[in-house]
Each structure stands twice: as structure tokens, then as C-alpha cells.
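First comes one chain, alone, set out as C-alpha cells in the form predicted on its own.
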Amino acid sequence: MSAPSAIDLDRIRAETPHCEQLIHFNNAGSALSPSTVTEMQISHLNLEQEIGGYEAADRAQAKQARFYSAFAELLNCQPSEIAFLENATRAWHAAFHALELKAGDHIITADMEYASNYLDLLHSAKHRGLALTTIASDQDGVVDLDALRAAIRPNTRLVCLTHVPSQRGDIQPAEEVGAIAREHGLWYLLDACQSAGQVVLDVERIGCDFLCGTGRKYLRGPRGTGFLYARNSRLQELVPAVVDLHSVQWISAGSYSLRPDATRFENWERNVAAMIGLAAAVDYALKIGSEAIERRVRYLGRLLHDSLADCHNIIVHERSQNLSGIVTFNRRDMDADDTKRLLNTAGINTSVSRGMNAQLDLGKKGLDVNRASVHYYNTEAEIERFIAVLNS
């Protein structure tokens, strides 16, 4: 297996400070940023601190329309179908709570679904009255296709699926269940969190209705930051949740109308340095490619999921041939806290996904489970070094 050539790798890792002095294996939980984005958000809080916090959001204005125009490039669709939100989380529950699903209504998710998605349709369950159907994963550990058919429903609205699992590195088939949800007019909520940054995303090729992700994994761009696609041709029927000044104009003291775009999702109030921060992140990953940095994830991936394999004392846990920087795995004679301390000792950084945050999947074993998470500006050597550590 030989490695892409289309990245400049020595110019990205001078780019990304500290990545000589740490091996960064948890891009899955905050991956290192390049350092124009830190650059752009200390420049903007310095100029806060200048002139006002008002001020200086009046003057970046360019900056921060950036923000929709760099998404639109990066998901190929339109500025008005793009919308800042804190988290993916935040982003995930206002797509859900927009649409008008009422008692009776059938949600079809998968045993792969993120928790805090999950949780909330379970808690819209219980409380709504929505009826909700879990497909489990096939022996390749990615949704079944034949069951996802076979669980639609006269009264079947949305299909929910997490596009890489915080738990678990497999693609799932997002362009198929996106087939399956236009063939049967339904709603299509796709969670990104894992993907956006480190697989190429095309809105339409998907054929999701919403896409929610976040800024600190794969984008390389800050904490506090996500993002929402909304697609236009169905944003007229979508009703957000709670509305501020923002996401409506106040017509008179009786009426209001909401903003014609998914800017209805937002709110006034933002971290401006922190959106202009990931409006910087994605610029980054623009002009290096989405392809080329699928490549290149893509083949480290596989490399550190074969070189874990080949260890006599660990237990690989995906399962398909459609694996992402994602890996996650076990030590046979060390739980997965030990295993973590090991590592971390030695410079490398990782994390452990608890059973207890995924009880479809994890949670039936009571097992919880160690991340590793490479991204595209770590090397060949770096996942030599996390091996020779796994297995002293």
C-alpha cells in the first residue's frame, strides 16, 4: 500500500504547530488546527478588544459571510442553505425540532446513532408520541439496507443516520439511504460530526434534506463551532423551534416572518472570532482538496486499522472495507482507561468511547473501547511509534 503524493505533508505539519512535539491520534475528538485559524481568531478578539465587540463584527462582515460561501463550496450547495450553530448537536435538534411531526409519526434511525441524537429521540418519543424504529447494523457493522426498507411505514417521515459513528470507524452508505428516503418521500437528517473534514460531502449526491456537523474534528477549526445544511427547496416547510431577532423579522407588534434562508436556525448572538475561525479551517481544507484529503485519510486509516490487526493482543473492532481515520480497538490485558494512560505517557493522544454513550452497540457488552483517530498531516512513522507503545 503506497501513500497518496498529492499532499504536501512537510508544508502542512510546519503549518501545524506542536505536531512534532505530540502524536495527535484523536482528530475523532479535537483535531489540531492549522495555524491561520488560530491566527484569524486571536486577530479578530485583539481587534474586539480594540475597537468593541460590535465594531468589530460590523467590520468583519466579509469574514464572516466567507463562512456560508466556504461551506457551499465545500458541501456543493447554496450560501441560504447553510446556517453557524454552536455545536452538531445543536445544529442535529434544530433540524429535528423544525419539522412539524406529530403523534403517531415514525422516525426510522440506526444502532449507530450518535447519543445525544438518540437520547433526544427517545425523549421526543416518550413525550410526543412519536413512534421510533432502531435497524441494526449487518455483519459488516453498517446499517441494513433490506431492513431500512422493510421498516418503512404509511406514516414513516424521517430517517436519521449517523454518516461515521463516534464509536465505530465504518462508512455507513449515506448516497443509499438517501436513494431509499427519495423514493419513499421522506425526510433524510444526516449527522456529519465524524465526516465533514475527512470524507468528500456533496449534498446532492447524498440527497439529505439536512446535514449537520462540527467545527473541532476532521475540519481542523474550533471548539464551540457547527453548521447545518438545510435544503432550499424544503426550507419553506420547516418551522424552527424558538426564534430570536435574528431568525425573524418583527413586522409588526403582532407579526413576524422568518428569514427566507436556513439563517432561521441561528441565533444573534455568536462567537464571531470562533465562526470566522472555522470559515479559516475550511478555506484550508479547500485548497489542499477534499479529494486528495480523503485519500489521505483513507490510507492511513487502513494502515493503522491493518497494523492493530496484526497484533496478537488486540481485537480490532470495525468490521467493513469502508473504513475512515477511525479505528477502534481493545487491549486484550488492559482496559481501555489503562490502555489510554499508556499511550498518553508516551505523547500520543487518543480516547475512549464508553459503552454507557452507546448502548446499542457498546453498551450490550458493558465494554468500553479505545479511539484512535489519524488525520491527514500525521505520517507513516507516527503509526509505527503508536504500535511499538500498544505493544510494550
Ligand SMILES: Cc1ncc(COP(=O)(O)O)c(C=O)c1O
Second form
Amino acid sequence: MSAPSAIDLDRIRAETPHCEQLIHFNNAGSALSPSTVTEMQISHLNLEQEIGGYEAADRAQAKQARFYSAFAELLNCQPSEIAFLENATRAWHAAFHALELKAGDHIITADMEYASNYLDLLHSAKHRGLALTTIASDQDGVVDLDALRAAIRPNTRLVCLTHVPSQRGDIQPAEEVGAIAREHGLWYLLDACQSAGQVVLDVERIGCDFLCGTGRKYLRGPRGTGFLYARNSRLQELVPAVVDLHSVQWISAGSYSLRPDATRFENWERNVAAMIGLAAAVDYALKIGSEAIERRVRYLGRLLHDSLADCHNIIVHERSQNLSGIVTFNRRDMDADDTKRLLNTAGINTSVSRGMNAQLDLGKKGLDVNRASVHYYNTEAEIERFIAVLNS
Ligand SMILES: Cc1ncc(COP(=O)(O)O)c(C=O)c1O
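In place of the form predicted on its own, output the structure of the form predicted together with the named molecule.
Every chain and every other molecule in the complex is listed next, the one we just looked at coming first.
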């Protein structure tokens, strides 16, 4: 397997403080930010200290505006289709609860749907009388498109899919699901929380109405940030579940109007420094290029997967051909927490995905799994070291 070129690894590592002091394989948790992302935030926080928070926000209007245009470039959409939210879950909520669904309306999702999304679907099914079908994935952990087609009924309104799950690294066929949703006139809500920043995302090709994500994972942005894409052509049909003095304009004592664009889903108060930081993170990714990023992350993900599969003491859980930078595994003779500790003691960050947070998937097997997640700034040498420690 030869490494893809096109990426200036020395420079990227020089711009990633502390990446030489540890091996960070927890990018699916929260990646190391490029220095510019941290510096932009600190500089805005200093400005807030110096001249006041509102005054600093006024001065940083262009940087805040860049948030929308940068995401528009990343996702191939219009800046007016982007909203800033505090995390991916809130972005998902904003989209889902803006749909005018009535009792009896039917929603389809898959068994690898992110836990918080699924719990909110369950909650809504219980309290609003919505019908919910959960498609089982195939033996490779990929959503079964025939099962999806078969599940569609006359009252089906929405398909929810998680592009790259939290507890397994298989990239789901988002475009194929989009084609089915369009064919049947269904709303399509894609959770791209783990895929944003590691694979190319093009909302036109995917055909989703909504796409939500977070800043801190593969986008390498700050914690406490998220974003929502909402398709312009359908925006007028969407009624935010809650509004404030930012999402609507108060016209007279008894009337108001919704913002005309996706910012109708935003809050008035926000962490401006973090928003500017996330815009800088997206700019950083755009400079490298989404294709180059995807090539390298998937190359390293495959190397990690195959290196783990070669270890007799390790069970690797991904079986599909469509691997991301996330690989899950268990050491046969050690529980997941001890394995994580072993790696951490050697300066290697990983995480544990818990069965209780993936009841439809890992939970059925009563399994907690180790999760190692590589980014483009990681190296082959780090994978070698990781394998050596894991086998010790
Ligand atoms: C697939 C997926 N969706 C959504 C989320 C939630 O993201 P946030 O914590 O930003 O709400 C996560 C977090 O791990 C995730 O892995």
C-alpha cells in the first residue's frame, strides 16, 4: 500500500502543536486543532477582554460571515443554507423538530443511528405518536438499501441516517439513500458528525435536505461548536420548534417574521471566538482539499485496520470495503477499558464505544469496543507504535 502524496505532512505536523509528544488516535472524539484555529480564538478572546464582547463581535463581523461561506464551499451549498449551533445534536434537533410531523407519520432510520438522535426519535414516537422503523444493517455493518425500500409506506415522511457511525467505522451509502428518499419524496436528514472533515461532502450529490455536524472532530475545530445545512428550496416549509430574538424579527406587538435563511435555527447568544475558530478550521481543511484529506485518512484507516487484523490477539469489527479513519476492535484477553489504559500509559489516545450507548448495535452483543481513529496528520510510524504497544 503506497501513501497518497499531495499533502504536505511536515508542514501540517509543524502546524499541529504537541502532535510529536503524543499519538492522538482519538480524532473521532475530538481532534488536535491546527495552531491557527487556537490562535484565532485566543486573539478574539483577548479582543473581548480589551474592548468588550459586543464591540469585539462587531469588529469581527467579516470573520463571522466567513463561517457561512467557508461551510458553503465545504458542502457545495449556499451560505444562506448554513446555521451555527453549539453542537451536532442541537443541529439535528433543530432540523428534526422543524418538520411538521403529525401523529401516525412514519420515520425510517438505521440501527447505527447516533444514540442521541435515536433517543430523540424514540422520545418523539412515544410522546407524539410517530411511527418508527429501524432498518437492520447487513452483515458488513452497512445499511441495507433493499430493507430501506421495503420499509417505505404511504405515510413515511422522513429518513434519518448517520453517515459514519460513532461506534463503527464503515462509511454508509449516503448518496444511494438520498436517491431513494428523493424517489419517494421523503425528507432526508443526514448526520455527518463523523464524516465532516474526513470525507468529501457534497449535499447536491448526497441529495439530503439537512446535514448536521460538529466542529471538534474531523474538522479539527473547537469544542462546543456545530453546524446545520438546510436546503433553501425547502426552508419555507420548516418551522423552528423554538424561536428567539435572533431567529425571528419582532415586527409589532403581535407579529414577527422568521429569518429567511437557515439562521432561523440559530440562537442569539453564541461563543463568537469558537465560531471564528471553526471557520478557521474549515478554511484550513479547504486549503488542503477535501479529496486529498479523504485519500489520506482512508489510506491510514485501511493501514490501521489491516495492521490490527494481522494481530492474532485482536478482533477487528469493521468488515465492509468502505472504511473511514475509524477502526473498532477488542483485545481478546483484555477488557476495553484496560486496553485503553494500556495505550494511554504509552502516550496513545484512543476511546471506548460503549454497548449501552449503541443498544441496537453493540448493545445486542453486550460489547464495549475500543475505537482508534486516525486523521491525515497521523503517520504510518504512529500506527506501527500503536500496534507494538497493543501487542505488549
Ligand atoms: C455520529 C455522531 N453523531 C452525533 C454526535 C454528537 O455530536 P455532538 O456531541 O457535537 O452533539 C456524535 C458524537 O460523538 C457522533 O459520533
